[in-house]
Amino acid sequence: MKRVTSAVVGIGEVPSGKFPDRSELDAALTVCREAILDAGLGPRDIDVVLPVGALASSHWNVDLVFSRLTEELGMLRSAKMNCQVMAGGATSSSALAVADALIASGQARRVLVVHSDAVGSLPKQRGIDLFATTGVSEEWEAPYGHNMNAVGALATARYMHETGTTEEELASVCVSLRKWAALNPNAMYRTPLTIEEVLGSKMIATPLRSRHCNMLADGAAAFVVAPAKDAPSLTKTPVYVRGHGSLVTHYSMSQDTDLARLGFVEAGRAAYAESGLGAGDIQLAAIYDAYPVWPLIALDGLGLCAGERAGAFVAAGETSPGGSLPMTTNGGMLSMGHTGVGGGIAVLVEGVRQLMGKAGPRQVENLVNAVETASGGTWMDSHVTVLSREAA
């Protein structure tokens, strides 16, 4: 069990879907502004800003790489750092470690991690474009037709077939994650979904209808990160990093060996270790989505379902509001939208809330202990990081 070095100390968010007239840098400043003052911070307090990649407009992606966000949030000449960092939908994951290994070295003290993106507005071919080969090998898949949604698609039926998980059982992520996201004024889509709904859409990617895919939106969302040691003195809700874990697996989604687990079992054992904490700990799951089969895989690899397939546990409602186990409480990319980047930013955020009591009419009583996941480009990567209101 490793020393615990830092804590999220703040947050901010502004509502997800698609808004034309709001401008990457209206919803950057919003949530940094809101995380600093969350936090009890003002702007030259943070020494460190890790602005995440954006992928709707290389422009404002430049701007965040050439440190605008620390001008115009008046922090010239008290930061000491803008460095971006970008690993997909992984990003949410890596930038809190490359914030705690920041902060554990001494290299910094107040750390701003940020993302904002408007790939829910761009044309809808361009939006196509962007993301259907994103992590497609341009020389041995792209050329026979394998796009995001195939991806999504090879893995789910891998894994229906390695566990018996039915196509009600895989729909049911759908609505678990929706019945969430009716609680959440963030969310881009609230109104009620059902199985026969999901079951009944068109048909994108055998196994995969409509209702399973993710939907593109407009986002923002940004948390600070500070030593543990200060933590209370700024919040009376700290959230410590307890432990993470991580694993590589593929670039090619044809490459890796085991589409039905990926790396959540080794990822989630070091990070388990590194917390001192076991699945039994664990009272709410933040796990990224994008497809239904990703919570799946990372429930069982995470041994989070009591013995239980996770298709069976999700269906028995125990992901649900009122569940056992509340999983991904924003509603996830399946129902609070996908936004690039930032849909990992957004569950971790939403996992940081819930820890700080924060959630409003989706509050989770009486919570300790949470687990986030994340996964980059065609899942190429597991990330876990376990997170707790109690720093040991």
Given for the second form:
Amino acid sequence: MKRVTSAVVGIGEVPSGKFPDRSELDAALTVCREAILDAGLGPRDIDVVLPVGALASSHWNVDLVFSRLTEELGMLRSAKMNCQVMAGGATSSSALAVADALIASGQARRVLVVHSDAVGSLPKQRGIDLFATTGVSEEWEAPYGHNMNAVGALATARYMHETGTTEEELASVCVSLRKWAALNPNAMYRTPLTIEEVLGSKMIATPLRSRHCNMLADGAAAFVVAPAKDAPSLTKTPVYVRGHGSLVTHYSMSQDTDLARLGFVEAGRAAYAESGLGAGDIQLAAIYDAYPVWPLIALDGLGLCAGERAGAFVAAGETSPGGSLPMTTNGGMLSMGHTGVGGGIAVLVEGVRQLMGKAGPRQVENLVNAVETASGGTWMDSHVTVLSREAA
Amino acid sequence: MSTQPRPLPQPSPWSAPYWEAARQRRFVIQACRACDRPIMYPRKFCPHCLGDDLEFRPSAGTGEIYTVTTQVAGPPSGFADALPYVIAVIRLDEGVQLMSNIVGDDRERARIGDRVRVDFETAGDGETVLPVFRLARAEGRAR
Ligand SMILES: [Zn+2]
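Same protein, different state: after the form predicted alone, show the form predicted together with its partner chain.
Time for the whole complex; same chain goes first.
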């Protein structure tokens, strides 16, 4: 068991969707301010800024790398370091692990992690082409027409083949997420969705239809991490980082030898061991989605389905409002919108928000422990973080 | 956007023999002379022992489908005219994997576990030849 060294003490977020008139800077400043104030801090308390990589505009990303937020937010000559963290969709868990380590080593005391991107405002074909480069090998995969929807489709086909998961069960993941999104004012899609609508939607890449595929969105979110020992003096609701585990399984998905499982068994085992907690202690799952197969793989790997197959568990309503394991209660990228790297940041922030008791109409009662997962590129890695209201 | 050409592989110094063999309609797999293991895709160093004494060996180009999808809509630029096309990860009999297309009139019948055999298709510029795969008839359809 690892000694707990850090806690998330503040969060900020703006709505996801198509906001062509809202700049990345505008959204970034809004969420940073919200997270810093939520943590009971001022800008000059922040000593390390970790801006997450942005994809839509290379100029904006260069601004993030070169301390623009540090200057805009009044942190000059107080911040010690502004340093980009980037692991695609896994940046959420990765940045939290980096912040935790910086704090554990005494290198940092107040770490601000921020994401803001506008991939939702890209023309549709540019969005498809951009994500056909994120973890797709230019030499060995792109010449065969590989792309992000095919990534989801290839993993889904293998997962269904190995587990016997049905099309209805797969669709039920989208339906469960939409039920949560209906309660989330920051989500992109909030109108109810049915299994029939999912199965009747246009085929994109077999077996995935359009309602199985996420939509790109503009969005931003931020969080502040502080030493565990300081956390109770900053906020009434610190969320402690209890354990983390991860495993890199591929760069190009054609090299992964176990697409139906990825690395979630190993990552989960490591995260549970560090935290001293097990699957039976977890009351909420903040699971990185993007396509419905990925939550199923993570739920299976983490042993969160009470001995059931994940597909059957989700189809029975266990992950929906009122179920035994509320999952990805912001609606996930399938309903809140895929904000690029930020999809995972939003999932992490939602897990923290629930543990803080700040989730409003979708607040889950009596929460103590939650798991958060993330994965980058073409699900190159499997990350699991255990978060808790309790420091030990 | 559909007028944009398909992306073509740009060979590296260590992958060039693979693509040159494909141009001659031969399928080869890289192997490490030090640890005698097959490597796919070709690497600069052996991913098993970091050895630099690598060679290309002839392969029958046979294997089975590990996973497969038919792209029906929403393709990347350059592939609109190819719809519907079939992307698969193939597990070769040597034990290594690669991505390719399943081609042929029966391509949409490709399923996980089907036996496949390599074939070759000339790509856009007329100079590049891509290894592709076809369902191996008798074995594949008997399932
Ligand atoms: Zn070797």
